[in-house]
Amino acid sequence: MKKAGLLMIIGPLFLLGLFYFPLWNIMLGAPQYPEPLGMNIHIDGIRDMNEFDLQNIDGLNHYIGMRKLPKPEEMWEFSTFPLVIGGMVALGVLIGILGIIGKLNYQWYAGWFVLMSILGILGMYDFNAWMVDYGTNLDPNAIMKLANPDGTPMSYKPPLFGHAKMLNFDVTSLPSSGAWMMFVGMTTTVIAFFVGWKATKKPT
């Protein structure tokens, strides 16, 4: 069980990468921009990939009535997510330590994974809901008012995952390095669960 507990300690520590690396990345490319515009979604705010990217994106969005990209203090998520991630790291490490000393069994490792998965799904749901609101609730007095062929207002919601064509822009939304570190960390806790389970099946 010591090996399983050690893996359980290591897994959640990978989530600390979210404090330094972006969780998600959205790129906007168009003929008039030889170098695509990009934004990195961190757990504590939105940052540009290159200098002035966010400023240029806000300038483009102004023409179609989209609001400016939110500052960290304008969204409760950017103050809450770091606390949630920090809490999950601390909880995972504690479970691993208690597993090593025999106070908890391997099933707690699966419990941590399930809880983190639920929080991750809720976070993605919230992120998608924000993008829907950001891309559909437009200023009616915008300079440009574009509609779909059926007459309904055009939505400028970026894709949650993958590629989409928005006017003359190619928009790509994909997980970034922080998300991959989280994936590795969560996978490590699953391995810890199976190592612990296997250890209990050995004949004594």
Second form
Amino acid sequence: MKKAGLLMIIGPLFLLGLFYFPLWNIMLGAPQYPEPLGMNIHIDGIRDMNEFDLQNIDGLNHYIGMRKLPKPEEMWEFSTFPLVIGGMVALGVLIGILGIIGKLNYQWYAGWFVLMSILGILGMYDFNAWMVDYGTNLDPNAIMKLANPDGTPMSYKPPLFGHAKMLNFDVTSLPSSGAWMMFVGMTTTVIAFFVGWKATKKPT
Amino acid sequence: MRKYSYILMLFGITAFLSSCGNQGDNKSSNGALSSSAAEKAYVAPGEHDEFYAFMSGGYSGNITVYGLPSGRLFKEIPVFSQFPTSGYGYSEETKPMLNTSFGFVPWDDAHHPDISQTNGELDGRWIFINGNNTPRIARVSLETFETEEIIELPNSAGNHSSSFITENTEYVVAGTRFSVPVPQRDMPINEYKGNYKGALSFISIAPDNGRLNLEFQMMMPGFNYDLSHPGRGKSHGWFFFTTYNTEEAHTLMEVNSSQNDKDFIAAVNWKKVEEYVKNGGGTKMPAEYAHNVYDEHTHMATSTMKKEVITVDPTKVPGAVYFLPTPKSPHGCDVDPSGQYIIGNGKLSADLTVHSFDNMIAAIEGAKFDGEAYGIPILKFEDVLAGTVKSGGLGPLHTEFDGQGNAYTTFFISSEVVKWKLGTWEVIDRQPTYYSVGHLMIPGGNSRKPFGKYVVAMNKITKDRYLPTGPEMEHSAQIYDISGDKMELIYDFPTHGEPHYAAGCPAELLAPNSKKIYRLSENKHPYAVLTPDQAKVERDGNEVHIYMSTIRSHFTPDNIEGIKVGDKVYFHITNHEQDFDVPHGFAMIGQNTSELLIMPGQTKTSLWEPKKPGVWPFYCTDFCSALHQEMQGYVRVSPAGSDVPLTYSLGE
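Got the form predicted on its own; could you also share the form predicted together with the partner chain?
Following is the full complex, with the preceding chain placed first.
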């Protein structure tokens, strides 16, 4: 039981990496940007990959009528996400401690994992919804108004995951180091669940 | 002996002549087998060159930056000449750079670039270059590749044995080619002899920011101080200058200054003179010379007129200067990487004279003098001589080194580069140049650590090398691969202006430090607008200041009214881009100056004095974006005395 509880404490602690490392990364490369522009999406805001990247992305986006990238105070997510992650870490560690001293059983570990997964999926859904809005809700007076072959306005929504060609840009969107740490941490809690499950099966 | 050398010389000339007939062929001893020259000079699209080469522009007054081995031109850096491409010398900020004690001098003749060194090795902080005509020394930043400082030299004329630096960049040294009365005064020309002086200037370089200060000038006899190089390693602390016209002729110089069989190399112990000056030696003399400094943060130059210089009479400092007799009006004065050999390239000779630093010190210690000239001891030729290179060429001018114990000397008259061995003085190889080569350059060839892979020969005559372009042509240069025993010609390309000397260095020394933008947040220009809402127009009498910003693809403001004929309108334009390689330009119809090219984060100012009422457009001259053609604006000019209010707007 001790081993499982210990893993249950360690797992959520990996999520603390999100306070330092980006969750997601979007890179924009083009012929005239051999060194691609990039943005790192952190739980508390969007940051430059290299200095002035955000300013330069905004500068390019103004041609097609996209809004400027949001400042942290312009989206509730950037103040809420840190609280949610912090809360989940505290909750996970607490469950682990209570697991070690035998106040809770291993099923709570799975419970934490399921809750975290639901929150994660909600987060992804929210992120995707923001990108849809950002990429399609365009200034009607945009300098360049481009349409798809069927006549519908072109969308500039970046892909949630993977690569897309958007005008002259190659856009690549992938989880970044913070997200990988979160996946490792969440996987650890699943292992904690199985270790705990096995330990309870032994005596029988 | 003499006969022998003439035979060799003839042989050399014959070899050269016969080589002209089939210049397309590969000249190496391997003949057609080594036809990989193209591969060696080829730098594939998107790939970078191995070396930077900074060539002086001669009468263009500027420096051009090339890549080696491709010979591709990257940039022309304006130094001593107005440059309408960027507005250098035309913008209000850079006009002071070209200020001198003679007023605004928009041009010079730039000769000898030299890159800063630490412990005798290239460090890539700055490059220095001399203005020959109106004596000046410039310092160029190798982070921005822009001229940051120019100092004028009083008491000098024909600033030719310049601008060479000591091995820790303590001094940039500048000598006088045309001796003159010091101080300048109205006197008969034929009283030259014994009266005129040749000043050798020692300009210190502040290690932290590179600021130049003329520390002292040595007032030497009225010879022509032609070229110079610093001692290095064991000879650090000495500086060597070739002289000619020790006859002190003042007319028909080509004959009258070629009469002495030997002129001198002047060996100057600058550490001794430095100490002498530090201890209060020397004479403070009234002088007038401009010191112009460009500040990267205010994006502005200021010019200060200096009023005094310390002069040193070399005979007052025992052991400061010795003369080394050197045959045949020596031109180039080159010191090998070890600092042991001092090479006098006797330009009217077939041979090279090599002096030994150790021999020189021994002769000085033994007080073995062969008389004196104006109180300066002359050492015995035989005592200081290390050896003679019987080259078989004619008209040696300059020597560079590969760091492998070999030296490479250009021969102007026989038009070739000759490779020879230091110490044995034997000739190893010779290759023709096209035609009449002046300087040559091996990256780091004037340092303790040369990068002996390529040598570039810079020629004075082009003739038939390229498609003809009328009587006036660019000068030709050749690149030789010197990594093997034999030199191999791998490329031939035209160069801009008249490159005299050049300086090269490995690309990795500079490329990582090359600035991409100026930070807007660090812009301290007094007329900068850091955000578009600070843009404004202010009138002060008949002066109008337009604080304008640019970003793709508009000016803020772009409509201005209330300007009147007779106004002096200053456009202060700040480029708000912070993206690499997105300059904006500015040009105004009928303006009596050049355009501006403003780098990201930079502010530049252009003066316009409208002469006619009307509505006059201005526009961006750099194709900055897809909407570059839309990047324009209008200024309404009303007759003098009219009462149209001063207004400005964007998007109204």
